[in-house]
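Take a look at this single chain in structure tokens; it is the form predicted on its own.
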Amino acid sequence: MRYAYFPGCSLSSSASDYDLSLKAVCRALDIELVEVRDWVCCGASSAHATSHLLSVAMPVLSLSHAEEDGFDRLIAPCLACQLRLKAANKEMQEDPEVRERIHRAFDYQYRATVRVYHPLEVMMEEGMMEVIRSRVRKKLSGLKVACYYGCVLTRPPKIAQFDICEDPQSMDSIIRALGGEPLDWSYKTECCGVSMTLTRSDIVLKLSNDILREAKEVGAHAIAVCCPLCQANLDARQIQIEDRYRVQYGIPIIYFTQLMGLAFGAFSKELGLEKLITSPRGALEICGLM
């Protein structure tokens, strides 16, 4: 399978471990990723807070490059990016006025034929779960995982069109296929406050603490994530949170692709595990992966 790949700003910098692990997993699953030619920032959230037209134009520019190069399927691992790209597609398909203004701005007439996927959507394609199971070399036996989807993957439903909005199961299914134990918990789609990271850190700390507290209460050894923004809040701020609320969590925030890569037999350096601030060693020793 061949997909256009939109890494976005995060996976090209602060979330390079997500990028590394996703590419390692895709190689193991015979999925070819081709980076979108001359891609630009998706505009989240500066563009749609500034100009509606700009918020559509920025994703469309990257989508048009993929379409022009012959792709009809594109993977965007960042939740913010995939939402902006999906929203732009919907606008181009349903709003003639926006479509006309965009076409006037660009030389290429984007036809909105490129379907946007989050990696989890690709993993849920027919037959993929069997392939995932066949690639497992080291099971996650005994590892209790709280799968955290964030507030954007399945919302708004008319744009996301993926999984169960309030109780998604895709990541849970993958963890189960890897031999781990996905936990039933009530915070899997709660917001971590990422949009207020710079403006209201007090709210971010409170929201992220709620998520970490709930994960600890259900007995999670680790939290699996599918978004670089969620990962940064829960991992990089964990020491701040522990200090503010006088608690001790020490829960590693691991990309689901890193867990997949480990189960497939990849080395930790291939997956960027050394970038995690909260050490995953204790959790991964439970299933003999470190």
Second form
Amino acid sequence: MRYAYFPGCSLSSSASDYDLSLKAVCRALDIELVEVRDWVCCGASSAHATSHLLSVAMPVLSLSHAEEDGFDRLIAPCLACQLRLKAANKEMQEDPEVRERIHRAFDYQYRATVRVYHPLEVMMEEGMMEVIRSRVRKKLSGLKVACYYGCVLTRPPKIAQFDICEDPQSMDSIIRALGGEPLDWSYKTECCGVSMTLTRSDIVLKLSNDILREAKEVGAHAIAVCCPLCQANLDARQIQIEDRYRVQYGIPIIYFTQLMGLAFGAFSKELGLEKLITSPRGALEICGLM
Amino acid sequence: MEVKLTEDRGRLAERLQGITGENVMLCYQCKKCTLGCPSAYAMKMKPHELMRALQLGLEDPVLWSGTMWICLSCETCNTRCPQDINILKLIDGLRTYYLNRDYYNPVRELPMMHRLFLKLVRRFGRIYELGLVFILNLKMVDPLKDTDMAMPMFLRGKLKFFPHRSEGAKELRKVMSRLEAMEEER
Ligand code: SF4
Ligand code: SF4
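The structure above corresponds to the form predicted on its own; please provide the structure of the form predicted in complex with its partner chain.
What follows is the entire complex, opening with the chain shown before.
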């Protein structure tokens, strides 16, 4: 299967580990990724706080490149990007006034035929689970994983149309297929506060602490994530959180694609594991992977 | 506080409906939005109070509370609202309307960040993380903010010194200026 690939700003800089591991996993699953020609930033939270039209126009620019180049499916691994892209598609399909004005601003007339997928959605496509199971070389036996889905993978359901909104299961089922043990916990879709990370870090530290604390309480060896922003928050800020709240977590925040890659037998270098700030060594020793 | 609902006071709700299509009058104060809101604890005016204030047209208290900027855009409130009100869309309507207006804002750094973010994206087509952090920290007079977090990222090659440029930046600039012209027309 061939997909257009929209890495987004994070994966092309700070989250190169997610980028590497996603590509490795896709190679193993015979999924071809072709980077969208001259893509630009999705606008994140700044575009929709500035102008509604701009928040549609920025994703449309990249989506229209994919459409022009003959793609009808696109993978966006960052939660913020995938929501902005999906929301822009919906606006273009359903709001004639927005469509008319966007068309006036562009030379190419985007028809909204490119369907946007988060990598987890691709893994949930029919028949994929069997393929994933068949690729497992080293089981994650004994590894207790808290799957953290973040804010906008399943919300708002009108746009996301994926998984169970308040208690998603897709990542859990992947961890199970890899031989690991997904944990039941109640912070799967709580917000980590990342949109305030540069401005009001006090809020971010509190929300991220809540998530880490809950994961620790249910006995997680690791938290699996599916977004570069969640990862950066929970991992790079973990020391600040430990300082501020006088606690000791040391929980590695690992991309679900890195766990897949490990189970498929890829080398840790190929998966960017050395880029994680909280070392995953302890957790991976539990299942004999390090 | 006693508030009289006059025609003048209804204008804020009307203006917001014009921008967002959402009707604040549908809110019946069940508080479900506030109970699920991750940043409500940091808001002087909670989401359901914001809804009430909008119904009553209390523009100044709405602005002075800073609630629209403390909101994390996490989409929880509108997912759960039994009246199917898109609260975040209303908040976005407020943000876009007041972004460049002059008023007392207790969280000035948020609109500042959004403007800077878009300025950088306009130039490079992509976000330049280090540049954004550096300029923002200077503006917030907190130049060393998060250096303890940046160092380990830097050492692992996670923070790039120079910006990435996208070839799409030129097209983006053209689209942005066309949109601005359209918005001026209105
Ligand atoms: S959830 Fe909806 S109806 Fe209930 S208080 Fe909030 S906005 Fe009003
Ligand atoms: S979108 Fe904003 S107001 Fe709504 S629950 Fe999230 S943080 Fe609170």
